[in-house]
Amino acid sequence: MKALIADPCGGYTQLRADAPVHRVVGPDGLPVWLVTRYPDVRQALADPRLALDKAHAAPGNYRGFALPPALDANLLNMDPPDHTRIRRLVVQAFTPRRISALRGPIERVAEQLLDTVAPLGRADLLAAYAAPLPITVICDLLGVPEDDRHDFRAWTDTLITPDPSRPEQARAAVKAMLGFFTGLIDRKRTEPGDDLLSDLIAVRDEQDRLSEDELTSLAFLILFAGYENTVHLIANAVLALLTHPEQLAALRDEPELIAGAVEEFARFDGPAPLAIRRFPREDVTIGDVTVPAGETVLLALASANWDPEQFTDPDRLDLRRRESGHLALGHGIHYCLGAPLARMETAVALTVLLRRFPDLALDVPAEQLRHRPTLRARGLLELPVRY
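For the form predicted alone, what structure does this chain take on its own?
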């Protein structure tokens, strides 16, 4: 699996050619089944026999990171009917009308962030722009006060890329995040506002449609996923443009390409190489391989998005690509809840950036850039640019 971090395109190309499903050692050191071809991944994403609930894992088969119940009772660990009930409560926050209403505020935040770095002539665009933009947006949506936002990136970085030699760091991050969300919910109960978290608290307290753990876990997931995935989608898109000058020129010449371009960025170098793990409720045949019940299945979204049987020249960035159906944001009932917001944030971030900095370029050779040493997220550690 380490080879897939260093050379994901080459690694998945070989795996797809060899077999549709592979028995490999997963990120937690235990054997997993890795599904690599587009039709199998797409079908498995929507297969109700593949559960997300860890209760379906066979004993000793799964050793994921242990979260306390107040953070673990979230949509990434749930199947219907609980998944259906909770998703229905929050989906109204991500309707097209609500997302459209956020465009103006997102544009203003993007402009302000670039105002800060414009006089410098160079910056780490990840730290100065790609990271603070999504955290500002999602915190505004939830109603997180500005003074409470400064530690969040450090906590999420620790959880996404934990240091195995220092497990106490991850435990401390979890404890801090639990305390943060518990305290925030308590304050919102006393002083509700015009925000999503206050609405969810009302659903919990007045309608009894959420348990307390479900409420806390849902707030955690919205903030965590809404921040982390969008950071990497924006930064990876900028890197893709700066290493494909003909595509950068095309987008500058035709800004109306941006909507399709965001889809291509997600396909080409999406933020999540793997879907959240699944556990078969019964023996399931994927491709020509029978996966026993209770064993861990990983669906390689990145591999599916580079499958030449689905996409012409998949290793080529093409902002005018006509093929659709990438799986970067999932498929089926677990399709990314915040996908419309992530798309719009990325489109705005790129549009404002390219308008403000017409001579934007990498400040180091591309081969010197480093990615996070994890399969949980496809993201850069830094993105030095000049302008």
Contents of the next structure:
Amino acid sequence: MKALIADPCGGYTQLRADAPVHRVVGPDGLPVWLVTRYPDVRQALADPRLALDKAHAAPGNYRGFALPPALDANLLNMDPPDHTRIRRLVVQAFTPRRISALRGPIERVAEQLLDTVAPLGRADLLAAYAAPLPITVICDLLGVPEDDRHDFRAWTDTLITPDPSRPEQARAAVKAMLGFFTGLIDRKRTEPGDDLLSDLIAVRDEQDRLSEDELTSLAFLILFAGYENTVHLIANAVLALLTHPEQLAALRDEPELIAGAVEEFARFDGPAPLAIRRFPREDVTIGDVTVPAGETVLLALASANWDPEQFTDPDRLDLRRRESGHLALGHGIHYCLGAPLARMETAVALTVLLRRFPDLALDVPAEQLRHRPTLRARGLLELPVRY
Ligand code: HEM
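Alternative state: the form predicted together with ligand HEM, after the form predicted alone:
Zooming out: every chain and molecule, the one shown earlier first.
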């Protein structure tokens, strides 16, 4: 487990070669099937026999963190037809116009954040830039008022890496989040704005196509998914650049490489190494192995993205790489809903950063950087830089 946290991509090399569909016992003592080869992972992501609804877990086989129904009724716990109905509603509200309208504000926030730290000459780029930028963007998108944003980071951090010895902390964070969303929805009902949440409330109230639990759960999922992963895609990308000077130089010389570069950063060191757990509705054969119905399947996106059968020299960061098809944003019906936003935000964050700080460098040896102690999310605890 430690080896996989330290090196989530390279750490899978042996499994891919020797046991590409492998039953392991997780930290909670329950068995999971880890799938590590690119073709198996891609196929399984789109396999309708692999359900996300926990009702398909065999009794006693799964012990996930229990969320209240008003946060749990979200797309990542759902299968068709509920998933299809709700995803269609969000896609309607998540218009390309709404996403592209965010570009200018994202650039402005990025500039402002760097204005604040520029005179200091050094900063923790994670706390000062990679984290506040996405939270501002996602809160603008949903319509979360400025005054309500400060607690949010603490709650998500608690939920992403819960301290097993202090379960009351996670329970308190869940309670606080739920109270926050319920209050926000109440306020938007009386005072709608030009934001995604107001649009979703209208869908719920006028057309009755979304239950109240589904509405709160959707707001929760969008805020949670839209925030955390983007922070770490940006920070992991900065680290990748600072440890690959020739790639950094290429991007500085040719800023138009940025779109392809963002794809390569996602492939090389994406923030979501594992897909959401899935449960076979029936016995399902993946590769040469039959996984019994009701057991837990983990699809290792990071491993698939480093499969040498799919990507030439996968451990090489190559911003000009032409091979496409990485799975860092998923695949199939649960493919990341926020992908266009995540791509744009990361591209803007990196472009502004490199323009403002031409001599950006790590402020500690790369070996001293620490990652968060979890297999579920790949991200740094801090990213000290100087400029
Ligand atoms: C770099 C950033 C991001 C990464 C790496 C990422 C990754 C992913 C992945 C891997 C999935 C599929 C999970 C699975 O099938 O098991 C997913 C789904 C999803 N993502 Fe993202 N995401 C990112 C940013 C965002 C943003 C910015 C938003 C919203 C604004 C968002 C909203 C969602 C939602 C709602 C789903 C569920 C879709 C469904 O079930 O139909 N994500 N994301």
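Numbering follows the first chain given and starts at 1. Here the rigid core means the biggest group of C-alpha atoms that line up within 1.5 Å when the two forms are laid on top of each other. Bear in mind the structure is a predicted one, so any value in this text is a computation, not a measurement.
- The Cα shift for P27 between the two forms, taken after rigid core superposition, is 2 angstroms or larger.
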